[in-house]
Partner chain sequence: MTETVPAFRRRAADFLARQGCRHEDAPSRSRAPGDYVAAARVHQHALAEHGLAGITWPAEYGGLGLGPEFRAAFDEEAAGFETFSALFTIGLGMCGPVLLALGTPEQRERYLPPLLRADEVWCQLFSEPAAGSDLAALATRATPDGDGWRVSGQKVWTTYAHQSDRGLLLARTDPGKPKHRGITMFVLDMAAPGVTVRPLRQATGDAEFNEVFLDDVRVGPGDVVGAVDEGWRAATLMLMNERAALADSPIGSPVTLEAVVALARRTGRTGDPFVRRAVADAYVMQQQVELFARRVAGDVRVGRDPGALASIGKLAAGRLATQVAALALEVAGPDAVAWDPADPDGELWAYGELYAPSLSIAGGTEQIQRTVLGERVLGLPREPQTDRDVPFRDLRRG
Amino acid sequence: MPLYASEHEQLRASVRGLLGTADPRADGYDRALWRRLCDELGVAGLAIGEEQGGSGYGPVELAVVAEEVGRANLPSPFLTTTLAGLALAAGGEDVGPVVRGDRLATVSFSSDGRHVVDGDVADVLVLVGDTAGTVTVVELASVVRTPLTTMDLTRGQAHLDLADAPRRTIAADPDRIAALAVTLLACEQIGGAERVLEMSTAYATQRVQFGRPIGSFQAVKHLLADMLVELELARSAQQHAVALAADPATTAPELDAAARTAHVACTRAFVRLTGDAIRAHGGIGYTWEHDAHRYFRRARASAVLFGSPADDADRLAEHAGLARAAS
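In the form predicted in complex with its partner chain, what does the structure of this chain look like on its own?
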């Protein structure tokens, strides 16, 4: 069964329509657009239950939106506020303002307050799986923040001084949030990778050197073909992870294996395709004005956004049958 049905494609068209109005070169997120996404499509509460003010959809709908956000390379708090919102909702918190998009929530998977994604703009922080394996919440209003200069021009980070910040524990499943985080990130990565392949294909068809389109040269054609292979393989891992996240019968180890597989595969694909896209475009692809480097920047930053590649490798080796390394 294909993952997306016609209602999902309608959602995709709506999101793409709205994102088409975004300024792709804006630094920092476009608040007016975020308002419209929340008011018109309810993206901030898409997968939160209706009784908590959300739309009551699930991972598949989130995946559609995340793919479109990635495709547009949109500066947007969508990813972090969605994940944090789901954790808060699971913990029985009042998520009304988050669902409406009035309050921005974010997540972090380490408890030291460093490199908090969207930590420059968020109002509340969900710390997932810190030392005790719990989920805790920190209000950020009075926390001291040091916004960071980021390679990725579309997503901010900050170091937060959490030393004296009060934390409250909520009852949410840290493993599920972690799996969902890398799964939705994989969706963004696939959207971005798909877009740079389209850009490269269009350019290779139109740019003429030596009297013919450069896409007719085998070196260029084969480069793009390999980008396609990498994209479609990674997409299979991504869609599988989404499907398992949406299926209540999925066990925790299954979800972990699928999410980490998608994380590794999509990270690799996004980095590779965005780098190759710059190369396929030649000099024009290396200019500041061209979008290629913006996607490449996001790819590199996304690779270390949630969790570490070393941890993924260790856990995936375990899923492949090598018992956990003694530490």
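Moving on from the form predicted in complex with its partner chain, kindly provide the form predicted on its own as a structure.
No partners, no molecules, just the chain.
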């Protein structure tokens, strides 16, 4: 059964149309565009219950938006604000300002305040796993921030001095937040990988060498075919993880295994396809003016955004060991 229905494709078209108005070469996020995404499409509260001011949808709708954000390589706090907002909502916090776009929330899976994604612009921080099995909230109004120079020009980071910052614990599930984090990141990666394949295919049909489009050369055909296979294999893992996240009957170990599998597969695919896209574009692909390097930078930075895929592979090995023991 397909993951996406007609209403999801309508959502995709709406998001893609709005993102088409963004500056594709902006390094910082566009506040005006973020407000439009919140006001017109409700992206910040898409999976938050209607009783808390959200739209009451779920992981499938989040996946659609995340894919489009990745496809556009958009400088946006969508990923972090979505995750933090879901944690705040689960903990019974007032998420109205986050849903409306009045406040930006971010999330970190480390308690030391180092390399916090969107920490340079966020108003509130959700620390997942601050201590064993807890989720805590830190208001950032008085926290000293040190913005960082990052490889990914579209996603800011900062060191936050949390030494004296007051914290409050909320009743949110850290394991589910972590699984959703890598699942939505995988969706972003699929969107970006799909776009660089489209760019490469279009260039191969337009660029003429020795009187022929370079796409007619066997080496280029094989490169593009290998890119497509890598993308579709990763997409299968990503859609499986999204489907399990949307199913209330999914157990925590099942969700964790599917999310980590998607993280490993989609990270590998995005890194490979962005590198292959540069090669497919030849000399122009190596220039600062072409967008290929921006996708490559995001791919490399995303590979370690929420932990290393190597750590996920180790965790999957543990899952496999448990499965063998259970059988």
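From a predicted model like this one, the values you see are computed outputs, not experimental measurements. We call the rigid core the largest set of C-alpha positions that still match within 1.5 Å between the two forms. Positions refer to the first chain, counted from 1.
The Cα shift for residue 308 between these two forms, taken after rigid core superposition, is 2 angstroms or larger.
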